[in-house]
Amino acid sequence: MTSVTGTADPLVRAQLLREQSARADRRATAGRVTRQVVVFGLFMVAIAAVYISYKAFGAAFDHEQHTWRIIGSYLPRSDDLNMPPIPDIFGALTDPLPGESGSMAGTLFGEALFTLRETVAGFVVGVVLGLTLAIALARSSFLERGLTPYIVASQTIPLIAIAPLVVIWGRKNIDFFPWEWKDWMSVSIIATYLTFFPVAINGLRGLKSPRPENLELMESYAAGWTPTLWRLRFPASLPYLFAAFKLAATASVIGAIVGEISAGVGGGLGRRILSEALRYSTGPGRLYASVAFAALLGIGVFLVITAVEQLVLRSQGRKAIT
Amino acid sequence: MSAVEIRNVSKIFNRGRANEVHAIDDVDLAIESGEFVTLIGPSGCGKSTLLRLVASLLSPSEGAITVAGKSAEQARLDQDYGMAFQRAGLFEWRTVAKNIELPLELMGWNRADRRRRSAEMLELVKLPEFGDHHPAELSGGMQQRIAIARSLAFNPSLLLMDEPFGALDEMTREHMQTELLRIWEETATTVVFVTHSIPEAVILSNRVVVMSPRPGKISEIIPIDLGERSDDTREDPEFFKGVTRVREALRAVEGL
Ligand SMILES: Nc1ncnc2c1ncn2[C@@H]1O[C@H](COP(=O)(O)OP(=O)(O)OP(=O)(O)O)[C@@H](O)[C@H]1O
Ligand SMILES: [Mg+2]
């Protein structure tokens, strides 16, 4: 094993430092990524016992009601339809859908890829949308200024009230694209509706986060404000945006269960919680792994974008902010 | 021709506002070509100002600047200076040896070329090893010589420079003069130069200008005849008899 100083020549110094740190690094990384995956197990396995808990001790106290009358009148019930055992749950994904092949988990499976694709589209169209707005609004303060608060109060219109919205007029209105229109489409514009906003707001702060000193040095360049862009503004705006996705993600994924659910498009998750909820009576644990895998797909999608920040920054060598 | 000309320059910063600021009054300065001239004064008497009106980042209330016979505004678009900032101001997102090449490449030069001369440059602030570590790994000093040596990559044929070894220890300070003081005999480069330390300034410089404060005015100019600079001009008799005439003038416009 060579020691690194013990070597002369700088050069070969250097890259035995590089491989030395950047085998420390993959180590770190390693490590972070460990203790991540135990807190999460842990923290299924809190969640678990406090639904354990409630569930036993409200199924204690039920039927005491005409005597102590807070379990029943004002805490929800704990009764095996109300919070079906853990064990059921689980079940429930094993067994098949009444009338269909298949256990429900592969079902799921398949409608969350769909609630997914319509994230997905909704997010990179949002996400192109609000970087655009971020650059219209830092190229000019009077854009700025007029903009903004129509942006905020864009957000303002209530999802549940758009929803049905959007799907009716991309069933009657919109065939001016080449493809055909499809409902789900409709429902991403939902995601796009709650991805730019985050994109454009916190964009802007990044694109105007440069020191007062950096932009001068470029200025001191003669560096126009396209080159500006590019070199300074965006790079800087970067661990901005990366806040931003995060945010917008999961709610792209929110937007769009409640999107199917509001809309009645059918296919994804949503429509599958709406459907599990209407026939609860006979199987309460089929609503509750639906909901569990809506969660799981938000958890997840956080997580994609949080790796990808971790990659993008890092090998910038700074850090993430929130 | 002068190197850089300020003729009757004055700047009022918010003029007609409550905060109006009088930062510079009516100064008159001509540059020689190939001079090292070093601006001292007490903090706040516009010594920033007055490089950032040459460099053409603020222009002036009333007056004018050439720098090589063209206004100033012009030879920064046509760049003909390189600044050090009082603050390093590196891009965090870029390594050592980019962060060294940013103005080559906004200049259009081919990647070759670019890591040749950051290389060269890395050399030359004595940090070849951290081309690829990012500024944050550096300590203060070390992220001001990457400051300068951005300055120095396209060798611009005047150099401004803002209390760039401030953040130095005193081994680096000397040593930093010295590679300047080389740098400025090998390229003939004309440097305008802020500090608040007065043997820096006198074994730098051509002429030491004095300013003083409120507003910013020039009180004097002390001309540093040391002849050819070497190890032993610090302790040159001559040196010692410029820094006591740059602190007498310092004392005087401080009221002391
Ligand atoms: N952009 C600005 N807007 C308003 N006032 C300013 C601006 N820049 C500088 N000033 C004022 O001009 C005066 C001179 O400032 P300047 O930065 O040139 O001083 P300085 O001599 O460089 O001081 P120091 O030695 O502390 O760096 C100060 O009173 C400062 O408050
Ligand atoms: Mg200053």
Second form
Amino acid sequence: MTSVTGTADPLVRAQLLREQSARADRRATAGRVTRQVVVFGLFMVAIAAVYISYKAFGAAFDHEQHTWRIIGSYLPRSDDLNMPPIPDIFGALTDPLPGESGSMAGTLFGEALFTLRETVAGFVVGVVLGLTLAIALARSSFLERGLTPYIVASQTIPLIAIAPLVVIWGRKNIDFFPWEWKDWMSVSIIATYLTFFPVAINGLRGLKSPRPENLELMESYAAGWTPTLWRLRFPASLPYLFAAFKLAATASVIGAIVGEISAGVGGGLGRRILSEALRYSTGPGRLYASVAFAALLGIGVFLVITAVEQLVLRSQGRKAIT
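Form predicted together with its partner chain already given; the form predicted alone follows:
Chain only, nothing else included.
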């Protein structure tokens, strides 16, 4: 390896320093990812250990679960119907669903892709809407004072109550597009409802984050509000926006699944969870497997946004806001 201190040429020395810094960044990133994977694995093992331990504890009082006031009253019963063994949950993934061919894992994968389509559509529309609101509020203090309370209040409406209304309204009233309106598009609107809020609030905070001296410098260059937005405010808001994107992505998954359940839209994980809940007594492991797939979908979209965040912010030499 060439020594930096033994190099006389300043350009070569600077290049070597950049290469060493890049290698150090890659090692730090690899170490951080490894630690996160190990911690996540240990967390899953801990959850499994608690699950198994609770079942064993409940089995010791199995003959008294109907009369004992703790298990079965204040705490859930630990029999195989209420808490199926972990091998049964994994086994359900390899078994075919009633009336269907192929394994449950393959069916859940296809349904996860269906829900992912709703999630991505809701996320994209929510990000556009949230950023538009954030820019408008940052541009006008009058709009900020007038609209921010209503943006916050919009999140107090129960999602499960408005989801059927959105789907029915879409079926009856949205016929002015050149394409046929589908129920999954209405579910994407429900996902948008949960997505735009963190983007709007965090985006507003990020757009107002530049230091006063930086804003004064832009003013000294006679830069208008639009050049200042794109050259200063928007780059400064990226850490805040990516923090919002991670919240919005997971919220979009929740909105899509809840929308499918409450509005009865088939084809996705929400409908699968509802179907398995209705026939829970014949196969409790299938419901647990469906919920696990929904959790994995949420984790997956979160990891994708996190990876994009690392790439973008690392290229600017900045750190993420956690």
